[in-house]
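Form predicted alone, single chain, as structure tokens, below.
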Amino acid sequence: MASRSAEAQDAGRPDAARDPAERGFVSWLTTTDHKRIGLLYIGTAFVFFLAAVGMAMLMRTQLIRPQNTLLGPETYNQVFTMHGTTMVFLFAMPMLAGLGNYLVPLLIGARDMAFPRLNALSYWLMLFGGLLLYSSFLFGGAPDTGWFSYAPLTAKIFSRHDGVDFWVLALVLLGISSLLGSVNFIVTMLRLRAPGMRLRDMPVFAFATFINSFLILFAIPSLTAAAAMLYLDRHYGTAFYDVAQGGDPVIWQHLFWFFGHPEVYILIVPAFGILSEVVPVFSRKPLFGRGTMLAMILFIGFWGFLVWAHHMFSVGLGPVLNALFAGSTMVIAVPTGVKIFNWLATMWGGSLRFRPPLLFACGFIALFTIGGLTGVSLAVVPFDWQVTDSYYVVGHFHNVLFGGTLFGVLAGFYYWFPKMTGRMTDDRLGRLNFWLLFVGLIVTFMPMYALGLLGMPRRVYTYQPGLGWDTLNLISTLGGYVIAAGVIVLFATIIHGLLRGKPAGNDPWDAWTLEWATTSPPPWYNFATPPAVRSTRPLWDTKHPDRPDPALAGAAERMAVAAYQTSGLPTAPGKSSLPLLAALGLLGMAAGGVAGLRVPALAAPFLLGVLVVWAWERRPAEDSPLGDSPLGDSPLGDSPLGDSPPDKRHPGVTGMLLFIGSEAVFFGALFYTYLHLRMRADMWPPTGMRALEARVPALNTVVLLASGLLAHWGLVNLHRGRRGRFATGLGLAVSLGLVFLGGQA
């Protein structure tokens, strides 16, 4: 007999039932509450959604014919740069970010983020890099030259407005976002599972978000540094990329693909995931060869760094170079072909149940398998170099981000939006809304393949007639029609769910994992007393006590269960104005790039008071989750895979040493670039550029990792009581800092 969740037992209890939460749209800006949050990023990504649906659709008018009219080929430019940037960094990876900032410390057993005030930190920073690019059509356009903007096109001389500045601001303040929002789940998957999960025991959803976590981390700071030259190209007379004073253009494709192509796994991974949970409660079958699944995920997370120059074929990297790259794009698709099958042994034997979260998990494992073989062909060069910058690729592009993001994504949240909202979705209107984007995405992505293999190249506004496109064009356009049908379906979906939903009680599905251990939607601390973890399916077990895993193995382990069951709920719900407030300041930066050095004047100081009062503030410990309960010092452990003694050191550094690592990457970038033009041009610098001089650098480098050592070894001496080391330590740190600061001036 099931035996109830830990939230119906705390029910009688008036702190479990009272929700002290503010009430209003203030409390929406202030909020730090991870729940809130992730709906914030769930429905500002579904905003920038419609936006990139309805520019879709006027591209595809605009090539229902030859030589149409629609669209000038200007604003067709501004349109499609406008269409992937948005589907890629404002709809995927922010709806990515709400789903995992919801989901993951429920799955965990935690009651919030690591970090609660960077996590809202993250959302306003994605929400006004959003805002600032979109601001580009009202200051003279907007970017023109494509999601990944290659130069040249880029140079001022071929892109005169500025929106290609719009572009590469809003980029950095979406790359802080990601960032930041990386480290808060790693250190929180690191330091608040409940006790006895390891991180192989999280759910499958939770581990990919882990792994794509590090993607981001080191991926993100690659795409910055190169952003980051293209705007001193732009504004400061570097020429990093301009061929005509010593540069090289292919710098840019290779940072931007380094980030580039484990950009496709950031958006597919966590994807992985979910299928990982819908599939199983879906078939009543646990996971088959999960072990595997995880083993597979960790690999992509690792290979995904090293097939970046598979997009580069064509720009003569050398037969050794592309056989390496070629063959490495290959290997890649082991892994993934592995999860495939995981997935259909899973519903093999099952008792399936064709509910919309199902249907949406089957449409992906159909249309990405199909973007995933044409993406292999991609690999072979001879082919790649018949095929690229054509309709194939974007055929091949779509199968992979639509047909798998966007279908993992909608059957993520059909499958989690009872949890969400305490409300059912109308079956009816799901069936509906998948096989309306289903036949809608073959339709329209299909004929692209032929188009490519026609000759079409992408990114033309308009086309000949008499050259065998105008009809594969049509039928493209017509499924892209049935796709916004599937669009308007899905929102109605929504629409009806929220007003006129069935109530969902607290688990409709049956399922296993500890998100539906509570009520639907969550109350705001999430657990009271959440079920101790004692397999891969801790729900299962508190449901069937009388077929029980494994004990809990070890003392320190019971007496952490113990400890964490009895421990105090917080006081209040999380609130702070300085996440909002900090990312206006960053805001107010990011639009002096454009709008001259009289705004980031007034924005600097602003920021700075901002952080000082950030640093200053100190929360109550109840209200953090870390804070002084037994979660911070639970037996969590750092290793990638498995047990480790209890980690005393505190989150903030653990945090810390992510972000220097990720740091690395963007100065290994800039150090690259460096290299790449003194060994392979023959005029840089470019005249009227001093060349570097390494050996300050070099001096006040040593200078400041002695001023870091000394200020450590002051720690270290005051933690044992030795005031006057520590005294001297600090003397000695600040002085070398001071003369650091001193020859950096």
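The term rigid core refers to the most C-alpha atoms you can superpose between the two forms while keeping them within 1.5 Å. The structure displayed is predicted, hence computed values, not measured ones. Numbering follows the first chain given and starts at 1. What changes on going to the form predicted in complex with the partner chain:
Core-superposed comparison between the two forms: the CA of Thr30 stays below a 2 Å shift. Once both forms are fitted on their core, a CA shift of 2 Å or more is seen for Leu718 between the two forms.
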The other form holds:
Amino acid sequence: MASRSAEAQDAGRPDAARDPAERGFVSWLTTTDHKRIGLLYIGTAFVFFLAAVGMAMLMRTQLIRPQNTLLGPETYNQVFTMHGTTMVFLFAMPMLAGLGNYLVPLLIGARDMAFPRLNALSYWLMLFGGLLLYSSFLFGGAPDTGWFSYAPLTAKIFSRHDGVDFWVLALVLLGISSLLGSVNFIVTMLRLRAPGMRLRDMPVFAFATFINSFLILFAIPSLTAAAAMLYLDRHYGTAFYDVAQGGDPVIWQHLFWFFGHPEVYILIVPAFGILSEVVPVFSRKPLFGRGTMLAMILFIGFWGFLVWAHHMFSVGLGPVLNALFAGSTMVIAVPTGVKIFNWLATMWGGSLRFRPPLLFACGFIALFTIGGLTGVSLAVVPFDWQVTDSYYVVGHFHNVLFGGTLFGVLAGFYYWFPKMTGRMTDDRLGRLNFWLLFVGLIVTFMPMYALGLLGMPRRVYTYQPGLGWDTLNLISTLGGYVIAAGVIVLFATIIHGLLRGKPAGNDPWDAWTLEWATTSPPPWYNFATPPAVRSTRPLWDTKHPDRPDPALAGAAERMAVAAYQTSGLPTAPGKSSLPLLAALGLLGMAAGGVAGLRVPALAAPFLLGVLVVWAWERRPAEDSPLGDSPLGDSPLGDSPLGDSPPDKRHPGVTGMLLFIGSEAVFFGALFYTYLHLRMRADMWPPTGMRALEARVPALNTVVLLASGLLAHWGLVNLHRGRRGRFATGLGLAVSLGLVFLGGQA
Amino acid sequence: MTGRPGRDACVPARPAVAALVASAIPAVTGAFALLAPASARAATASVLRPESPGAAEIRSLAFTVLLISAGIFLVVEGLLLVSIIRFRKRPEAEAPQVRGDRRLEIVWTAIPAVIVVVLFLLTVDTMKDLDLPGKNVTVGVTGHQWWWEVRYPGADAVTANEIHVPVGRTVQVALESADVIHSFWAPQIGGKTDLIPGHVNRTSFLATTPGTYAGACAEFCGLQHAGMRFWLVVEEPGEFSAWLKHQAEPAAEPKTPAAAAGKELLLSLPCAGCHSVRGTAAQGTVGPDLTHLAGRLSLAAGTLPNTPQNLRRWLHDPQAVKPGNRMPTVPLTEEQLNQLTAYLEGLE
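If the one shown is the form predicted alone, what is the structure of the form predicted in complex with the partner chain?
All chains and molecules follow, beginning with the one already shown.
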């Protein structure tokens, strides 16, 4: 304790670092500080988490005995749909985005995210997407088709009320939020790393978030495309999924799972990153096989896109495809196993500190292993035929998402809570929290494997007695109540920590990454001077100058290049009301879509106005987390990019390229659908749907591309001083552009 | 790191033991539920009590996978426990700063890789075995929200929610859907195959023991997904042929005045708009065929045993029995209920 009190002195009171401009309710609405946005994300995620846990308790109570009548089928189906959708899109993803938001800039020694206002927009879209989804309870009923909402159950004739529309439009808002967040994370990590730090030298949690952002970027558009086509089917008769008019419901499954399986990795990869931060610090050893760990994250991220059809073994894709996807799925077991063994090797020979973060990390290893092994069993096609869509699967993915994602998140939450609040949580409460959740999880979900093997399908609102399911369901429900107690203790721990927690000091865990080099909580500018990074454990080097970690190759040269970055601080914490307004505009558009207003007449011009102001507004203080840079004209300054020369491109260009890559997946999904339907039957598109004919749009696309090329040619000539050619190029580009507009009309 | 090194190490020990004991309970119960010998008449839908060579092969594959998984599980959890116990009591010790070991990493990359290859080969091998050549009997099954229509091509037999097949013959089931996606699952006979609008999926099996086996829809299909069950009746070939012949016959004529009145009611009320009773004017195709209703095991897609009391209850208020199902509640007097029940009970 002696060392801690000294630290507490220099940290002063936990909120001493707050800027006076950062007080009051309104400041939360206009903040563009990544840390405050991170806290908003985390807080919002916890609120949705409570709602989803509450719904889980309703379900378990309904199933406590056969033919229970607490919930009717209508309510039960809404509750399980909302539970799943909430946990995936409104708890796990925002929670990981929140932790990433708070920590990634700190971990890489930056002052903020690359696009602070865009960051705020991501948060507000997440909140509004969630509110839109939940408002469905007030307007005719929540969605009730399950979190993967298979077509054609979602068609208008089978789902008449607006629940599915709320689901679709909320998911589109949440998707935009995640895409913007991912672009922001990627550009931040590409451009704002501390001097000396290459991508591969970032802390593993930052690296995992980096890879994860690419997963989000390329997976979400497939869902957005599927959802857009569902919306058109429901309201405009396009019949993408309607067999009667030549559509095919299996398209939905391909597009959904092309998103849905990477989504599972989106939920687990950051947790891998968190474990790789926590386990070393609490074992007092460096991460075992750090390079391998990064490579495995990279591999899982890439390979995750090649396994989606293992959700579809009972669809009848044929033996060849089934076998291929079984093989590709099993491959994932190898990198996952390597990660687990490397964590174990990190603990081996260490001196373990059993504080709550390590308890949750050990819980992760213990429980995620079970989820991983049962996951492999689901890749065994004939066995999958038996247990898919049964309670076995429910047991499996809760082992992965509860034992994995949630335990990883809580390990990270307990680890970084002192940094975020300046206060410690109570260890006894933390331990109680851990044991209740650990036991609760086992008691709730282990019986589900048995229930699946005993033939109980998932998503049944009730069941008949006499099939051997009664006792196991009772045990599972009692386990659920233990989980509920654990969740209550979690919130008690948080509240106790916020109000009564002991001051944490800068570095309560004696850790090694950059976030512990600043105060707790950090000032709005994070670091007065960008920290220099000579190894992957910069604070170890500071604390043990006699035996520093092996220096990274070329670190000294990179730091010399980056010396300019110490130039002045931005003058004030950033704030802007535009992100909130833009998010409101988008919410208005989406809500208009639900209400059946074909043209959301008020929201569209409002949104356009906000975006115009946004485009015109120039606020270098906000958009330049690192202040002015003497190199190049980038408002961000240039960050050393590994061995390559500093990047002169405006970061907005990088962001736009990433966005275009993501859009390519969106249009790829639409294009796949078009080809699939045209090759399958001549019936589609339905008569009267001329908009779905491809010839005119194809010609028009050629015209647009030609116009773009001519404009570029003109610009190149302008730069070379050939004004005549520029004028020709511009003229042709404009006239082709007009032809294009005519074609569109 | 903290001033009292002993505290961290010993505090969690007792709650930890209690917690681990508590967690063991469901595992033991689950194992008991799965492996206890079933009494002769006890109903089950267990994957682990196969009644066809295919389901038996899946079970032995499952046991192999379980065995391999159990091995890995024990190694991982064992290493975790050993490191927790062995390395927890030295909070003040400075650990050697080991960064990795290439050879060890190769070992624990190679071993899972080999296991995965073995699993893949086992999977493909079993998939080949499950692909039955030829067929003796074809059954056409169409999924509806929330019941099963069953037809036998070549015979004029139509029934619902129960599938009769002969023992020891290869049966091919052709699966279609009239509305949304359903999934056909009789766990003791084999795995699931989806019923998808616009597609015809086929699955084959060969049942080895006569008996009545539980089945259910396994793909969420809307409000009454839970109430979409069926019975698979495996019988001797002679019995099966007799049953099929009987199912193809038109409905029995009413034998009592009450039943005759019931027939008139059925034809005059909305019933006939949805249901068929072959041999009468009732030719509806929306709901299940009622021609031989009284001979069936269950009502309302496996949700009620087929007794006169249950039939009466169902006719009185189908929405109370199975909320949300597509059969509207038709107001009937006591007398009408009796007559209708009498008629339907005569449709052997």
